[in-house]
Amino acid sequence: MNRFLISTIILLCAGWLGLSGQNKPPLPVEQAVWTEVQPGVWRARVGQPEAYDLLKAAGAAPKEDALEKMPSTSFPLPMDGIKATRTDGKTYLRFPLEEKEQIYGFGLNFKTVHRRGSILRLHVDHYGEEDNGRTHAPTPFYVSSNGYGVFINAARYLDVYAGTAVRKDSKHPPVATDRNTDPAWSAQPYSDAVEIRVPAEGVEIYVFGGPTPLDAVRRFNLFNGGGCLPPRWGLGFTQRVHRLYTAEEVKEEADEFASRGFPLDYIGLEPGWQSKSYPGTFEWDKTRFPDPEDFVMDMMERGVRLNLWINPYVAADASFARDIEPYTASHTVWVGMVPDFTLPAARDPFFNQLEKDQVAIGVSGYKIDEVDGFDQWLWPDVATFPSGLSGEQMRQTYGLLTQRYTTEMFEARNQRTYGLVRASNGGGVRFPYVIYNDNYNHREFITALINSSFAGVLWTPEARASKTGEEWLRRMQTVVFSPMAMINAWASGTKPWSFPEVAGQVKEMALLRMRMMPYWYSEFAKYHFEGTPPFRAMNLEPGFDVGPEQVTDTLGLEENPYAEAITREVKDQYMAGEYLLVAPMFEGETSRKVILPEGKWFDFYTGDYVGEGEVISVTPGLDRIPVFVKDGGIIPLMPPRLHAPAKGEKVDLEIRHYGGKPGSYRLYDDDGVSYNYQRGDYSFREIRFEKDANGEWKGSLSAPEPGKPNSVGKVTFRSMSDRKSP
């Protein structure tokens, strides 16, 4: 064979092979077709998306009537902006940026809260000292503070470029500069576009209208379903008790509470309630319990619940063990077997054990442990289950199919339940759980329950334990302005009085707690109807301001030689329901600084005024966490107890209203233990605040629905600013 002839098929090869040099035609760039499935809400979809997907998982429906009634908005984003194409079994996914858009969201995340610039892998996991997409709840939906959302509806690891990579074909490039001569080179330049690879032959996608960001969360809630309503007892105090507790000890624990003066609604017992944990039998020790619903009864006597740990991994000497071997996967989670709970086959035998070996007796819910991760301890991916699901499917809808289950089956006894979950994904918005994790720094506690407002979730800043009284206490005051006011001291045994120094501060703290309830009570009712989280970042604050990003730290170039400028955020602050601004403070400091929104705003506890608009400094003392009120704020409060108010049971109000302008608050009511609300069984009453005509504060509140319930006994009006000191 001659060499020209050699050279010829060479070349032929190369080119079909693709190396050649010669560039391959462009993948085919797909236009979605978008529709308007809610109002407000579009969805398009990709080429054959997958059967099973997190929307499915969760059972998640959206709320029709509440979505209705939200402003109305047109389709936030140029269609034509928005690039799909699938190659090699998967789908990339491009939405524009705009040069001064930030955008937030991405999961549960604890030390950032702007997403611009990242680069994730969305992946269910226990958090591991990194910002990098493995988290306990990585939601794929991101906001934009241009007032919109975009959800990924994909039950697989996701990869998000989000505003970091520069295509050639950009309408917007960065420009190229010299780094030689230009001190404004950047090591990351402008990226007009959120990238989104999904390992999957097409995918669902939906887009959330605003006009503001707030309105994107808001529709995103309600689509899947609406934020939980706890019970009332779910919002006051709980402790975790030590983990090999009996019977007995668990009441000697709730009596010391009793006589000390600290609330406490709900008593949480850690593994060794079953006869075996790691993997667990789900039946009572009998040596520890040995006559289980006696001690559910006295415990209920004492006006205290009880929620149990849980793994759902089950071992081989469980009474149900032979039915449920089928319908559980190829690899255990030590030693104990993981039940497909896609499959009714294994769901019945592992949640009838449940219902009648606990639930029925009078325990009122769970707290589900390690559906998270790490690798080492969950299936690997290379798992299979008898549905068919991939590992990867699996892992990042375990903490959704264990939440929902859970749920279903305390709603068919009508009997509401509030617990925790250390997994979560999109979807999981109405699961009446609160997420948890084995990380214990009190900033990055603060920065979680900031984006926990953007990932569909609650998040819960507890305490365990502590090296200071100052500690303790700086602890405990986050944990009251929180979603679940807990200490978890399953290992270390710690009590509220644990340091006697700040005892009486935890005391004062706690009590508050349960003071602020109504308030509480009808921020949760908001966000399962509204859809507005209880909780939630400064950036959603309609006024919220820092200004222009600024430098606030920068390497030198021997530690870093492409520094960056690290972009001014706020992480230590957020919004407690409609009125309130939360400051925490942390160990070791005697003042901080606060960004407050346009508008006045007024000392909670003084009703003192404190600023407008404008960054302030404060001073709280050991005994205070700054928090601030809205002008025109109205709180609710009822006298301090030791337990929730019963169903039936009326309860005084004192309502507080600061500042110079008239204000209204929507005041929310049912039997605060069952789902009848779900019926219509509920109301929300009108207090208003307004000046007579001799210049006086006068209070109201409108009468109750007749039929409905009413646990509002004797009412007083209070204004803050008629205070004449502390």
Ligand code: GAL
The other form holds:
Amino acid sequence: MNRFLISTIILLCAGWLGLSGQNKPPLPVEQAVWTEVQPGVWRARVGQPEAYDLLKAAGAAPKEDALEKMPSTSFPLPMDGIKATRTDGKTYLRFPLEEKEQIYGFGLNFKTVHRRGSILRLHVDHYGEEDNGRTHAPTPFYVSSNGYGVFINAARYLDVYAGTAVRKDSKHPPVATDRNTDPAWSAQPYSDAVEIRVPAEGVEIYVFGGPTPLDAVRRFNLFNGGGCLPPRWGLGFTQRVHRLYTAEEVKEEADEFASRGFPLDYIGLEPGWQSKSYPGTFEWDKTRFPDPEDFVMDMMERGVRLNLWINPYVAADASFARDIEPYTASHTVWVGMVPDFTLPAARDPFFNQLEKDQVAIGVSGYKIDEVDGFDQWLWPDVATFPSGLSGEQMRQTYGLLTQRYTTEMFEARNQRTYGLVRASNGGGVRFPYVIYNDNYNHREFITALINSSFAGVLWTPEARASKTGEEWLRRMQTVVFSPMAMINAWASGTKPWSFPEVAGQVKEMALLRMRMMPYWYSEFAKYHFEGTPPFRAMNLEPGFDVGPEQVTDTLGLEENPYAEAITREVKDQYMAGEYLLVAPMFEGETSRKVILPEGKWFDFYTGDYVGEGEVISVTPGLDRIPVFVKDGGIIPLMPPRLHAPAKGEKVDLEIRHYGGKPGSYRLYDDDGVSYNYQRGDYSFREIRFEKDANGEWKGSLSAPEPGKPNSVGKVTFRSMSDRKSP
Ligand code: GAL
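I would like to compare: after the form predicted alone, may I see the structure of the form predicted together with the named molecule?
Full assembly next; the chain just shown is listed first.
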């Protein structure tokens, strides 16, 4: 297929009515061009798109070699169903929806997964306990159950009517019924369109082909550069210590982890590492950290790296304050100057300070806080920036900019980083950052983990504190099956062992996280090289087509005159890597339902068969988070240990096979710390499990590639479901 096949559609412009109601001449019919810019990725430009957009802010570039390898596909939507109207200085977009189609995405939402029927204003913000578009990563990307994706490349607040509004010219309009007599009358008439208002004279839009919804997500991620590949240590355990800890206390904490046998790869220092914070000086506090260089080295000798909290707002007494001042915004945040990171003159003094004071002495990464912020904690939309960008454009992209330039600082040293950030947006998939927030609802944390897979971001369900040992254990079990295994004890000072009644189980889970590192690492490599999110929604899984369940509202007409079916959906179980289904238990629960997609499924811990394409009920006890493995699934494990393997170290593997089907797995390997993989210094080795002539399972691992990093020591193969398969 011709990669750059150019197709055209006519974008119909509706008649143009002026604000005053006077008739204005209609805009001429506009002919936009859909260009296949990468295999299965089409772009159209409507009107005059703005010079600054999400992909430019992120500096995103497609991973062309990976996109080339995807199956060829044709334009996945009826082209004549995509329409644009320009009026009133804005662009209105319209995309068709079929009757049974489900849509997902539009950012990191916390309460719901299905988006059809939502009205949203996509706006970077701290999540305010409503799925209304204001969130940490309001990525303007949606995925359809019909197997395509749509992305609006605008650094603007976008109004989205996702299957809610009905037009007179609808091809499949709802039938008007009479409430007085018709029991089927609906308060939410059927809509066959997604409509989006872009507050700009033009916009760039993208369509991503499938054929499956997962393929559309993969193309979106690859188009933005492919997912991040953390260093191996990034997938180990991390503890964020109390905000006012001293160097000595941090060292003692690391020593206590070691003496108690809890794994620990990096410690996060909260605002107290800085001589002043909110606003920050970006230099060490010499009372708590008298010799930072020595301290960082001491910690490295313990096998523990350091991550530093910052928010990017500069105090007047920061050493570089005078240099950066002309390149900061009209308004302050936490009384700190807001650097205009689109300008090198603002970036240079800021990142030079981080580089020379922290990164050069061995600091491994940052937690970039407050780049979202409820309105009173960020600049207002009337703020101006020296580059000429508006407060709105900056707000939509500040998380992207801070991730981009910290990442580039580490890239320049050929040293991988893995950190935390509180805001991102479309285009940010390649940045090695995980989103977190201040809310603390365990169930919502899982829904966010699910939705992160539609938004090109990672999310951590961090554990902070708990009322009971049970809650602590349940939260820690979730943490272990997430992109960043973290305790954030900045305020509480909680330790993994703080609840003695479950300390043993917490430790076992933390060590399981470490044992699974070869699996997690390989799955992140697939995020990078193939675009597949390592933690993802069930809706991206083939054979899982559970739509939202409509349940009749129990409220009477007095309480809710628009009583309508309430939607219940699957938002409490997810896929972790190629083969695992994770169904977290929440505090207070002793059993739960798990929906198994088609095919046979097996218990992760025992290898027992549990069911096939059905809803099962599980009663796992307090020690276990329910985890299930696909038939033929292969999970490589390493021995339990306290730190990630170092560069060049060889590690033994126990390779497990589940179920009755032969299986295969691609095991990823590289040096674990540098960016040399981007120059080809990596390998995927093939693991296979097949039955031999005597009906016995035989595992094999392909030979290491000559000249490539090889961290595999002794290998043992274990068939988990032998004789147990039905
Ligand atoms: C919050 C952040 C917390 C913690 C705290 C320190 O904004 O979400 O995780 O870092 O700041 O002041």
